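In structure tokens, one chain follows: the form predicted alone.
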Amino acid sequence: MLRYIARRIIQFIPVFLGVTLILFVMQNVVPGDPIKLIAGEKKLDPQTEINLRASYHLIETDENGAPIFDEEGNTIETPLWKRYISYITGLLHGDLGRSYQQNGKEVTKILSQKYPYTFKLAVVAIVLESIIGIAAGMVSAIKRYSAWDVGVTLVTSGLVAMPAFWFGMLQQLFWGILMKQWTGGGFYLPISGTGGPYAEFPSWVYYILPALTLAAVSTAYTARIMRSQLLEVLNQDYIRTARAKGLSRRAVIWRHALKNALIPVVTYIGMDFGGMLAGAILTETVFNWPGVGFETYRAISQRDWPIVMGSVTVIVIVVMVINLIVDISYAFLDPRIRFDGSNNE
């Protein structure tokens, strides 16, 4: 197991370097001068502009951070490769750079303030997805071709075809606006924000609609995967043998079929959880949720590339770690899977 984990971590290195390199190059080929974006409509005096370019490592500097000039008195632009090495070096020390639009605030601090909101929303959404999706898939498989099966199929098909942002706005319209009108303000749900000490609702209520929106499509896929896998496992020879030994249907499903059927489901849920932890841009934007996704959306619209780069870097790390955890979990779900033998993976 330890050898497998070490090998997977080594495999992460080229993936991480490749993703960050592509993003770094894209950041620098997109039209627009970051220093002019910082200044906005204001015109900077030449010395202030030079100092800003030096502070963001856009021009060459000496050991003391002072700009270096060529023979004609012009600043020397820092080569792209040198800036990338500087970025990776800073990254290894926990430095994700400084924001262009937030007065040079460190990206690490910005993301550390936003990430707890994304994490808590992702946990609530993944719990809903796991419980509802697995339960619906099991019921659909066990009661195949029944009204339950048809109902699950219709609901999941509708959710899969529905864009997340549109589903979120429908929930805002129904639970936040129409319900308030119909009940005269007696019952409705908040449609944006996260609450606070003077909020109208308890803090947990603000998670309901964003979490349902974030989990909706994924829950539908989880139910579909669970149904198909459980049906496949129930047709295996060892299941027939278990039934022939006189085991009850419940014992066959819970003791023998469920673990094997859960392997693809765990894979999907794990990868989906990694995506949620990376920040759900559409959901967080629709519900004005102050997480990483909404911050990334705002940074893209303002071309605040250090925040975009920092967010994507965190996304890559989170997804790789979640994938590793999912792979390791296979051995606990199916004892036949081992990572250290000759037939591992």
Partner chain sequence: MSDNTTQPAGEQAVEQAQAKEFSAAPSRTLWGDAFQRLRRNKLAVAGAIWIILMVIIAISADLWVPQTLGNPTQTDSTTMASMSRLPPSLEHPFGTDTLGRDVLCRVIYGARISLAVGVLATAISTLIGLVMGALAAYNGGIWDTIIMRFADIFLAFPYTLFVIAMLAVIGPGIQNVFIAIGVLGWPSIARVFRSAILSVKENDYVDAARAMGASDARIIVRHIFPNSVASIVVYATMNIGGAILTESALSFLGMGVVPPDPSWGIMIQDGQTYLATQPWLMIMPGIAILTTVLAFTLLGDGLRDALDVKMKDA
The other form holds:
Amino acid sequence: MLRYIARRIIQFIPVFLGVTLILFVMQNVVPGDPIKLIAGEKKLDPQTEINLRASYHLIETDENGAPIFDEEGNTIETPLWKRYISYITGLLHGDLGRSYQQNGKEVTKILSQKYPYTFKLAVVAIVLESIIGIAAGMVSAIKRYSAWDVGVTLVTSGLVAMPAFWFGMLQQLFWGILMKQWTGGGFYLPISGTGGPYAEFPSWVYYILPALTLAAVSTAYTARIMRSQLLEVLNQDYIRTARAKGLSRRAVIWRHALKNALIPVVTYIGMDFGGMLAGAILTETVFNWPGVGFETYRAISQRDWPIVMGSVTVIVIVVMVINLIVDISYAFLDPRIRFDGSNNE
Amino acid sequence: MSDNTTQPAGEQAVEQAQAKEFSAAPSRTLWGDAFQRLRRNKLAVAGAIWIILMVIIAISADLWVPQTLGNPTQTDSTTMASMSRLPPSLEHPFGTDTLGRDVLCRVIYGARISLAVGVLATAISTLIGLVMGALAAYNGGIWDTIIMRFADIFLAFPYTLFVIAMLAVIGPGIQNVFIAIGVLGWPSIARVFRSAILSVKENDYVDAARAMGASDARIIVRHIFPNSVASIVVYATMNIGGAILTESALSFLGMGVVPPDPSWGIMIQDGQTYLATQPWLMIMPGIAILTTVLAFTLLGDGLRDALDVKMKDA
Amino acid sequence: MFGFGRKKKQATDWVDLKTQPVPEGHHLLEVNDLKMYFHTQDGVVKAVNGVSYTLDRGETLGVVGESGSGKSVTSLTIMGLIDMPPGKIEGGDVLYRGRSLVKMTEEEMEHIRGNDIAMIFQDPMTSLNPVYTIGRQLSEGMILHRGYSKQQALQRSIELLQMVGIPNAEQRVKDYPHEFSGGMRQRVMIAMALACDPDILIADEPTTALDVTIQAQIIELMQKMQEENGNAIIMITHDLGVVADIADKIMVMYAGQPVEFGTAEEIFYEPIHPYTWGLNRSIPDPVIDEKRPLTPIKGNPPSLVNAPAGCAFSPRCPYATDLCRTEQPPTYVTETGHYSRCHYAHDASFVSANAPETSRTKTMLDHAADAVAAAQEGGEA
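Next, report the structure of the form predicted together with the partner chain; the form predicted alone has already been given.
Then the entire complex follows, led off by the chain already shown.
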């Protein structure tokens, strides 16, 4: 078991380095001088510009952070590989650099303000997804070819084929406008334009529609995976064995089929949670949700690269850690993996 | 039937003789059978018909749309104010947008962009994926490790985020959308193709062919490719729908197709402002996305069921 | 069928059928003209078409046939494990201690399964649930049918494992199926089937998926358990050789029909159906002259949807006549109950002219006589 975990963690390292390298290269091939992005329309005097460059580690500095000049009195540009190393070192110390805007606020600080919103939204969404998806898929498999099964198949096909942001807008339209009488007009909708990026959402009801939107596609997939897995498991020989023992159909489903069928479903849901923590850019944009996804989107459109880099880095790490946890819990669920891992057979 | 897994010894000779007959024309039988099964799948047929219809409309648009519905991009400034955001009517079945352009007309031209992005991006990622997958699976060893690690790195990114970041770097525009979706989509195709090759390679008949002295090239062409092409076709079909969805999301965020080109995603974004008063502005292009992606999904599902070798025994 | 967590009510008034005597004029198990058809898109598949036999305690019935001959479907029908639809019982009956299993409700059948009639399956690698320990899977039936506590059931599971010859049973009971070898798993399956001391053990190709060396051990184990418990065995196999030494009666099935039924002796020494001859000829026999050619039966089993108009075996039968191809053969029954579905089964000269020489032996004496006969035949050839 320990060896299995260790192996997974070792596999994680090259992927992590590769990912950060790609991000770093992306940032540094972007056309445009960061200082111009920072300054915007303003004209900077040369000394301020040099200080800025030094503070963003774009030029070589001495131990005190003062810029180093060459013989001709020019600053020395820090080579890319040095910047990558200092970026990685910073990363390991929890330092993600500073924003080009927002008065050079630290990226870590910005993200730590945004993450609670994304996290809470993801939790609500994953709960909805698990309950609705698993239940729908189970009933669908057990009552195969029934009206319910056909309905679930149609609805899931539709949800999968729908852009999530459009689905979110349809919900705003339905609950906020068509059902105005019932919802009281000012329904707890973070409708775009009304909340604004720094709106507070004190009540849980604000989470319903964004969470439904965020969960829609994955719920459809969960239901489909659950259905097909359960159907496949119910065809297995050991189900016949259990029936031959005299167990009722219901007991067979609950005691024998469910655990086997749930293993891949749990894996999917776990991975999906990672995806949701990645910040649902589209959902958060449609609902003006003040989470990481929306922040990333804003940063990209304003070319605030340290924020983009920082949030993508954090997101990728979160996703990879979640996947690692899912892999490990998979081993706990399935005894076959558990033993393969420890005995290395 | 329930006891089909084993064969009496005496029967095997006959089976083998028949298998020989069978393998004389494997492709015709496989694809012929698959076509028959596909034809019986009403949902898949509906999907295929819808796709064909969309393609015909999109290709022929220049011949009849401007004459009847007007220009999809340009607007006449003299009539703009009076034509702005008209509700659906006989003259404008889907209504008009803020600039007085016919929404149906823009939806039809949007289909061109969506289908083009779907097919081209899928073609790019399939091609890269096939080459990478084949290199990894057939050569194995260090090639396999490097390529698959590389794929892992790509797959570690949340896909949408990755495409957005890429477009932020290379800038918006339709060609860049092709490139971003196409280039970043290869790892999943490579994985599918790699495992398809590996599972075929495991088969006894490939061992048999090798034992009989068949060359690698012959094994790939005669045995591995025909047996993995089914999974590629299914995967690519479904991938087109996914690419169309990604394109609409990118355009919605303003990082994809550049206005005034009519992309469905841009139209939805334009319509968002008028959600309360003129909802058709976002509903119509959304339905266009939904039906098109659904058609590709249904066709893909149908193809998977029709081509799946496992299904053949049932 | 489907309820959330509702605990199943145990019918307390249920009396185990196996504790009651077999009613006068009945056998332990009687299968009468059983017909199980599947209604599929391609048409009606007549998977079991008129199967009849009887079985008593302590007896072993061998059911022999090729893939798709309906031998497995017959026993799954008896167990009530065929999904209906697509399956449908089109006629016939199954009587267990005089009670019709076909007419029983699903709940009543749940009392029968595992308790009165138990079953083991072909592939021990896939017949055990991978995510539960062996002990848990063994206990399940005993908790259900005997009302054992978990502790009692576990204790009994260990005994059962020892009985079927699994070493270190106290430890092994906590292991998962994948930690056992194929042969060991089939032993576990046998232990599981015998856990509630059933009247009838149905074994569906129990040795097919196993190594040859293990096969004999498993058969031997089943025989030993039968001697101790006195249960009846239905042994389903495609290999006439497997049942040769253990079956009292043999039913040969072809295309959903029993084509010949008789005692093991009759099937081996006096077979009266050409299909049985074919099966006999295709058994490799170490005793008889090595030069004797093995003769496979040519062709494939017929489609069960569009069965041939006449005798189902006629397309592959070397002796088929126009009569065979146009008319279904009647059942020809001898005085001993040995029956055959062949137009020419009553024709002694036809039978003696075409039936194969056989070397299968019950006693050393027969063995010797056969060896001599075989040697002579070999010499003549």
